[in-house]
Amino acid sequence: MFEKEKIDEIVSSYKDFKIATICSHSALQIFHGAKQEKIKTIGICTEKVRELYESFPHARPDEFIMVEDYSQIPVKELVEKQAILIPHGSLVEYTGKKIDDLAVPIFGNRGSLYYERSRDRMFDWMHKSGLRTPRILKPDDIDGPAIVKFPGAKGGKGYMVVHSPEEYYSKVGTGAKTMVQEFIIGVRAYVHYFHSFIGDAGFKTTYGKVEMLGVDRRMESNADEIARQLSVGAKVPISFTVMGNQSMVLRESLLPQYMDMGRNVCNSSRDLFGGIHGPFCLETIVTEDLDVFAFEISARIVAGTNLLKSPYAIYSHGFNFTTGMRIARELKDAHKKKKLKEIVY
């Protein structure tokens, strides 16, 4: 992991600061919010996709970084520029691991990206929350319908259900790198956290205050659309890659269980890597008892925030408040106060 003693003397070194992070998942809301909050932004861009981002102008970022590919973070160049690097799902997926090294100030805090890479770091950071979560089993203790998950943050590409050892083996193999876990039946809710260290709404923290952003609901093929196949005779295996996203709106009694889950996350994440900072994401179960199941945990910006208008955060403050806008008043007045140290890293 790079040193934070060297982030902290990087970041003291900048004048004023940009918004950066590579042009997919939910780069254009961290633009657009960043533009709302008078912020310069860089965007880290393959000549591929960069007509895509140019003809958005209000969410078009104001400079260009052009690489081959996403793999490239163009360190020395973001820091001469005075960037902070804003962490989403696919610079997570296209980093790995290299993001632990990379010599420029990120949002947030890397540790948590490191529990989020590792489904049992994660699932440990669930339990030290008093999360209540699927059972983990292995592939010869499966009893009944069970998810299969693979490493990575692949938008829920090559998932599957096996209900056997047996189906496990014939599917799956040996040797592979896996999550086995127990299927849970009920309705699926994604929850957008923002945790702050000088925010005024949400539950108090050891550590400062963490704000319900808004939920939404994953639309997954051919998971969602399986009564539609299976009404004209087609036979094909479920399947959960992401195609995009719905808002929801929770049942009001469900929300302080919600908040005080968010809580337990932020409590717990300081004892174990310093404390997450800014947006998270727990992706949760509701079954037909109003149990709540969480079964992943994702440290950063996700992709369901891109539906950008939530009761949530209208409640929170007064207007419509994306996650992207929240990131970058975070960053502004945590550099009007001289506290950028305290949530990059």
Second form
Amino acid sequence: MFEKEKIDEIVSSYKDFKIATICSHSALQIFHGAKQEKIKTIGICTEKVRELYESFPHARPDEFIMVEDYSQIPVKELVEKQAILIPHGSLVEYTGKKIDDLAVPIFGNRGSLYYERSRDRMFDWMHKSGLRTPRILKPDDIDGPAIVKFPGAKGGKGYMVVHSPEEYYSKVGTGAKTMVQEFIIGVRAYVHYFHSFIGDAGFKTTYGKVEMLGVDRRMESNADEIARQLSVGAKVPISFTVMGNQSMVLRESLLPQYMDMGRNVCNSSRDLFGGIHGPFCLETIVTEDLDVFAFEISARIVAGTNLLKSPYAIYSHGFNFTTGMRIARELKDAHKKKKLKEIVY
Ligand code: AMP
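Let's compare: the form predicted alone is above, so bring in the form predicted in complex with adenosine monophosphate (AMP).
Every chain and every other molecule in the complex is listed next, the one we just looked at coming first.
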């Protein structure tokens, strides 16, 4: 892991700062949010998508750094331009383990991305946060519908559902590195939080406050329209490839529980890896008895925030605040208070 002190040195040398990310996932929202807060932006971009990112005048970056592919992050150029890199799902996916050693300030804490990267570590983190999670099953213990997840999930692509050890071995074989989880029956909710050390909204944590900015439900092909397929007689196995997001609100009586869950995740992060700063998301399923199961933590901005509009952001800030704007505002406030070091790594 690149030393925190060296990142502190780099960020301390910045007179001003720019916001940078790779052109994918939630980049339009991040650039748009920065523009609202009058912060200059850099898009790390490939030739293939440049036209798209130039085509939105209110969300295009102020400048581009062109790369061959997204596994290369131009760290030297970014530091010369006084950039702070915003991690999102594609950046984490394309950069992989290399993110640990990037010699450029990253918004938040790269320790949280280390925990996000491994399902075993992530479950440990969820359990230390007191979250209720699906049972993790050894293949021989499968005793009902179970979801099989392969390493490095690309938006749920390739997952399958099995019902018995025999079905598991016939579909997956032996020796594959999978995590098998009990399939939870209920309604999914993906809750967007933001931890701030200077903000006013939300529940107190041991080192700041955690606010709720929104909730979405992912639309997954073909799970979300499977009734249509079954009703025309097509016998297709369920699959979970994310293709978009829909906005949702939670039954209000569930909010205290969700706020507590967000707080617990922040507090346990402090003990595990020094704390989480900025956006994160809990992926959950609510059963008919209103029990909430968490099956994943995304330790950075999630694509569901691209919906932009949420009542919780309005209740927290008085008007609609997107996660992109919230990131820019947090960095701006920290820069003014000379505390950028506390929220980058
Ligand atoms: P993930 O890659 O963990 O975000 O999972 C992709 C999708 O699979 C989720 O968005 C859910 O629709 C579904 N899923 C994941 N875990 C479970 C589970 N334990 N029970 C039911 N559905 C799940």
